[in-house]
Structures are given as structure tokens and as C-alpha cells.
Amino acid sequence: MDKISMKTDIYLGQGTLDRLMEWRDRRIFVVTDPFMIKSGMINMLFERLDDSNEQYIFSKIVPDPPIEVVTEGVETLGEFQADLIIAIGGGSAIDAAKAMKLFAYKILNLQEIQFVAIPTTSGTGSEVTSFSVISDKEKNIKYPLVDDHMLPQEAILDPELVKSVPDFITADTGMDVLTHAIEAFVSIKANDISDALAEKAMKLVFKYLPRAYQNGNDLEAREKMHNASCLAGMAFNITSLGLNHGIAHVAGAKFKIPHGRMNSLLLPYVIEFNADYKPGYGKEESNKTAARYAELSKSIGLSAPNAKSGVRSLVQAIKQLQKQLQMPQTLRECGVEEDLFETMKVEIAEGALQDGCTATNPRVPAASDIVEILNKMYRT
């Protein structure tokens, strides 16, 4: 038996952002980066609250949160004593504010704080989903959290806040709406409504990605692919991820390489490894999850006469899509030496085998089969 719950209020499209005018006399906790501040977007948040509010902006949030600064915003959450907290900006931001909430609830039992998310970047899809990834500098691990609790009881998605993100930014947070989306899909909790999320993101992605790279300004397809990060968001929150998200949280803090680029980089190699995906297989061979992969190939439009070609069209769409977005498609590419390369490639593996991710993957890894993954990754 499958429950699903949406809990999340959504407000999509331009304009949205004047939901912000409707609140009076609350206490407003801002989580937010230097950037915003720097760049003065965040104006666009204080210009539409009412002079009757009080905030606080805490805006120390780094890339891959670490712990320590999630736990002085915590005890700054507390002191503040909000009644609402705001977190502005990309999945960071987003997920900081929401360990923030977590942790606030636990240990200062603090209960009754709307949170509200509105992201600036169109990736992560963290304003509808129970999970968070914070960071050990020290121990260049990163933590999936997840739990309820963490739940935005709104999210506001203006594309507004998009249209200035760097083209580089809307490859690495648009590969990364693509592999949510297709880890739905082939996840071992996927269900009929996950499907039709994650497949109609997957569309979205495919069509209005390269649009938005090329041209930033082009507000249908900055909001498509907005709208596109919170579908995937709403299916993975229902079915988890998969390897690939299990091999990129430990990779990428290993590799110092962003989390989006890092999931694209595995990507048509997990898919080939799901399918178990061989050269020369015939159409007896082909099991569950390349049926799936196929289906997906016709959703875009893609040859899939059998489950074999299907999977070949996919990984090779995905591969084009790459190089229309000018991405790396090797680690050797992104800069990581080979002696580092083969130091870290067997602790990648294991920690990827204890990723919470890995545990939905259609496919049961060894450390052996992630080990082969990595070398196909770095030298092909």
C-alpha cells in the first residue's frame, strides 16, 4: 500500500513572488547566501514584506551546508524566536534552512514555525521534499537527511529569481532535475503518480533546458524549468533516488566537484549499469528497468523498438544533451588527477553502498560494480 501526501502549497509563475505582501506582524527568519546580499536579489524579498514584520537574516550558507553553520543557525533560530522562516536562494540555502527546522524541533522544541521556500536556482527541487544533504568539511562526507518535519508548508516559484543564473549553473541544476527525475522513475517505490511527475519533468528538461542555457532571458523556458525542478522534486519525494545520487554524494564531496555536474557525469553510465546494458545483447536479455528506460525514450520521442534500443536512445539523448550544455562527460574532464582518482575510488564505492539512495536503486550494486562505473567515468 502506497500513501501519498502533498503537503506542500505551491505558487507558480510570475508575479508569485506577492505572496510575500500577505504577511503582517510575524517574526521572519531569512536563510539566505552572501550572493543574494551582494547582489541585492534579496531586495526583492524586503520590498514586498510589511514594515509591521521583524526579520533576521542569516546569510552565512555555503555550497554543500556544513554542520557547523546549520548549528549556529539553529541556535540563532532559537533566540530569534521566529514564527516563520524564509529560506531564499539555491538548494543550499534551502536545505540548511530546512535541517535548521529539523534540529530546532528536536532539540529546542520549537513546533510551530511556517517555513516557506523559494528558490532562485531550478535544480534541486529541495521546496517540496522531506530531504536535506548537509556536510562534514572535515570528513568530505556529506549526510542525507530525511524527514517529514522538514517539509516547506509553501513554495513560492517566480522565474524571476532564475533569469540571472549563469549558463554554467543552469546545465549542472538542469542535469540535475533530469536525473531526479529519471531515478523516479526506475526507483523501486515508483508508483503511477511518481510516474507521471517524473516523466513529465523529464519532458520539460529536455525541451526547455537548452533554451534556458542559451538564453537566460527567455522567461517561458526559465519558468518550464522551474516548474520542471519541482516536479522531480514531488517524485522523488516519493520514491527516493537511486545509485547515481548515491555514488554523487560521496563523489562529489571526494572530488570537490558540484553536485548537478557530478550527477550528469554518472548518469548514462548508471542507466547502462540498471540495464545491465551490454553491446550486442539480444531482446530475451533485456530486463525490468531497461523496459523503463525505454518507455521513457518514446515519451520524448525517441527510437524504442525493444528495450535494447531504447535504453541506446536514452543515453544517447542524454550524451547529446550534454554537449549541447558544453559539460565535462569525464571526471578526467572536470580536472580530478588520475592518483587521486585511484585513492579514492574504493572508499567512493562503499560509502556509495551506504547511501540511503542506493537502497531504491532497481539494481542491487557491489562495490565492485560502482568501482567499474568510476573507471568507465573517468577514462571514456
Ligand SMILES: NC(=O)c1ccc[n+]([C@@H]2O[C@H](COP(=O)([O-])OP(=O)(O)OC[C@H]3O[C@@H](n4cnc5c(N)ncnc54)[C@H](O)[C@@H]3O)[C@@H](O)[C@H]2O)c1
Given for the second form:
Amino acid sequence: MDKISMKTDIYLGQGTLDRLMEWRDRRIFVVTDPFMIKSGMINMLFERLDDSNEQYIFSKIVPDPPIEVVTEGVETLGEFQADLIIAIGGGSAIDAAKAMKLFAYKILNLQEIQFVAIPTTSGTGSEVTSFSVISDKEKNIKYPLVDDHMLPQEAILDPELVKSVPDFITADTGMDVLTHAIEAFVSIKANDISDALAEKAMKLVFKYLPRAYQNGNDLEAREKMHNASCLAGMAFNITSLGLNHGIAHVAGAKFKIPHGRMNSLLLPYVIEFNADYKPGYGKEESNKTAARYAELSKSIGLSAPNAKSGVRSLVQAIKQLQKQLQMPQTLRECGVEEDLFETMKVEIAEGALQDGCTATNPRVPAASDIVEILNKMYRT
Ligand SMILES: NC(=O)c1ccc[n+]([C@@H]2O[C@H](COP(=O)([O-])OP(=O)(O)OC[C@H]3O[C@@H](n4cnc5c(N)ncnc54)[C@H](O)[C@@H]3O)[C@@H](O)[C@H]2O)c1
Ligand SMILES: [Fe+2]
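Given the form predicted on its own above, what does the protein look like in the form predicted in complex with the ligand?
Everything in the complex follows now, all chains and molecules, and the chain you saw is the first one.
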């Protein structure tokens, strides 16, 4: 039985940061990263908070937030006796705040904390999902957490906040959006509602990501990408993700590659794997997935006279987009040494099989399939 709940109120468009003016008499725990402080962008938040509020700023968030930072955040949150968390930053700040809220509830029994998420990148869709990804930096492992308690009450999508994102981060995070949309569309849990969200997100990415990359001040492109990120988040909150994210979580942590870039490197090869016919993998199933990819191709105006050529068109369009965004197309180009890659690949394949995202992939992979995908991604 499918059930879809939309718990988060979404304020979208230019000027929506003004929504913050409506919070009064709160003890606000602000979770952010050092960039927001150094750049002065955090003042956009403080200018809008009423004097009746008390604030504590926790700004120790780093990309791929580690467990220790989350633990420190939980303690501080408890001591400060916050009744509202505002997470402002990229996916890392929002994910860290979500994990803090969850552990404050489980460990400190803090039940009534409200939560507002304000993304400053257009990538993870974390502002509307029950997912959070936390890292163990010593073991180089990422742990995806899934719990509805982490869903924000409110998300504020103001494109003004993304104008300062540098082009290469725009590219990485934009490809994360595309991967969310495509994985949601072919997930074994996909339905008509998630399809609509994923398809629209994908259309927006192909149309507006190159523009946002070329000119960060193109506010229309920024706004569309911010909405695309949220739409893709809503889609995969229904369907979960797939093998692409399963591998990216493990490989990204091992090779220290940003999340969106890792997804982008894998995407063509995971699509080819999912759509491929191999002995032992039912032809009908593979054709069904291939036909789904072809549907996506058609929706962005690519040639797809049959499923096979639809898949080929989609893969080519993704590679073309990567070139437009001047992104690496192999892991080798990212500077990963061949010896390290060879030592790690079986461990990565085994880790990816255990990752929760892999469970909703349309094709069940064996470790050897994942090694093959990794080999192609390393040097194709
Ligand atoms: N919760 C989910 O559903 C979900 C989904 C996908 C990925 N993730 C996780 O999210 C994290 C990645 O998040 P991300 O891709 O948004 O990157 P990020 O939050 O790690 O930020 C990347 C960099 O961009 C900078 N930055 C952020 N906003 C900026 C701005 N407006 N201007 C200039 N610089 C800015 C940050 O300071 C940081 O250096 C990873 O840990 C990933 O595993 C979570
Ligand atoms: Fe992602």
C-alpha cells in the first residue's frame, strides 16, 4: 500500500527568506557552515529575526558531516534548550541538523523542537526528505539515516542564497539533482506521483543547469534549479534511490570525492547496467527499465524510437551535459591513483551491496557487476 505524506511547508521564490520575520519568542539553534559566517551571508538571516528571539550559532559543519560534530551539536542544543532549529547551508548543514534533532529526541528526549531548513545549494533536496548522511571520517564510511522525525516543518527556497555558489559546486550539486530524479523514476517503489515530480525535476535540470553554471547571477536559472532540487527530493522521499547512490556513498567516502561529482561519474554506467540484458537477469525486466529510461529521454525531446536507443540517447545527453559543465568523466581524471582504486574496488562493491539505497534499484546487482561498473567509471 503506497502512502504519500507531505509534511514540510515549502516557501519558494525570491524574497521568501522574509518568512523568518514571523518567528518570535524562540530559542533558536542555528546550524550552519563556516562559509556562511565568513562571507557574511548569515546576516541575511539575522536581519530578519525579531529581537524577541534568542540565538545560538553552531557553525562547525564541514562537508560530509562527521559523527563527532553531530554529537557536539546534540549536547549544545540540549544545554541551550532550543525550541527551534534553523539549518542554513548546503546538504551537509541540513543533514547535520537533522541528525542532531533525531539524536536529541532519542537520547535527550527533546520532543518539541521545530525545524526550518534553508538550503544554500541546489542539490540534495534534504529540506524535504527523511534522509541524512553522516560520516565516520576515521573509517571512511558514510551512514545514511532514514527517519521521519528528521523531516523539517518548513523549507525556505530563496534563490538569492544560491547566487554565490561557485560554478564547480553548481555543477556537482546539479548532477546530484539529476541522479535523484533518474533513480527515483526507475526505483522499484516509483508510482505516478513520484514520476511526475522526478520527470519535472529532470526537465528543469537539462534546461537550467547549464545556465546556472555559466552565470551564477542568472536568478531565473538559480530559482529553477532550487525548485528542481526540491522536486527531486520529494520524488526520492517517496521512492528512495538506487545503486548509483549505493555506490556513491561508499566510493565518495573512500576517495574523498564530493557527493554530486561521484554520482555524476557513475550515472552513465549505472543506467547502462540497469537497462542491459544479461543471462540470469530477465529480459522482460531489463526491457521494462530500459523503457522507463526511454520515457525520460522522450520527455526532454531526445530521440527514442525504441527502448534501446532511448537509453543510448539519455546516456549521451548526460555525457554532453558533463562536458558543458566541464566535469570529470572518469575517476582517473579526479586524481585517484590506480593502485588505490584496485585495492579498494572489491570493498566498495561489497559496501554498496549493503547500502540502503541499493535495495530499491530496479536490477539486483552482484558484487562482480559493481566492480565492472567501477572499472568502466575509472578509465572509460
Ligand atoms: N539528506 C539527503 O537526502 C541527501 C541527499 C544527497 C546528498 N546528501 C549529503 O549532503 C552532503 C552534500 O551536500 P551539498 O552537495 O549541498 O554540499 P555541502 O553542503 O557539503 O557544501 C559544499 C560546499 O559548498 C559551500 N557552500 C554552500 N552554500 C554555498 C553558497 N551559497 N555559496 C558558496 N558556497 C556555498 C559549503 O561551504 C561547502 O564548502 C553530503 O554529505 C551528501 O552525502 C544528503
Ligand atoms: Fe544525492
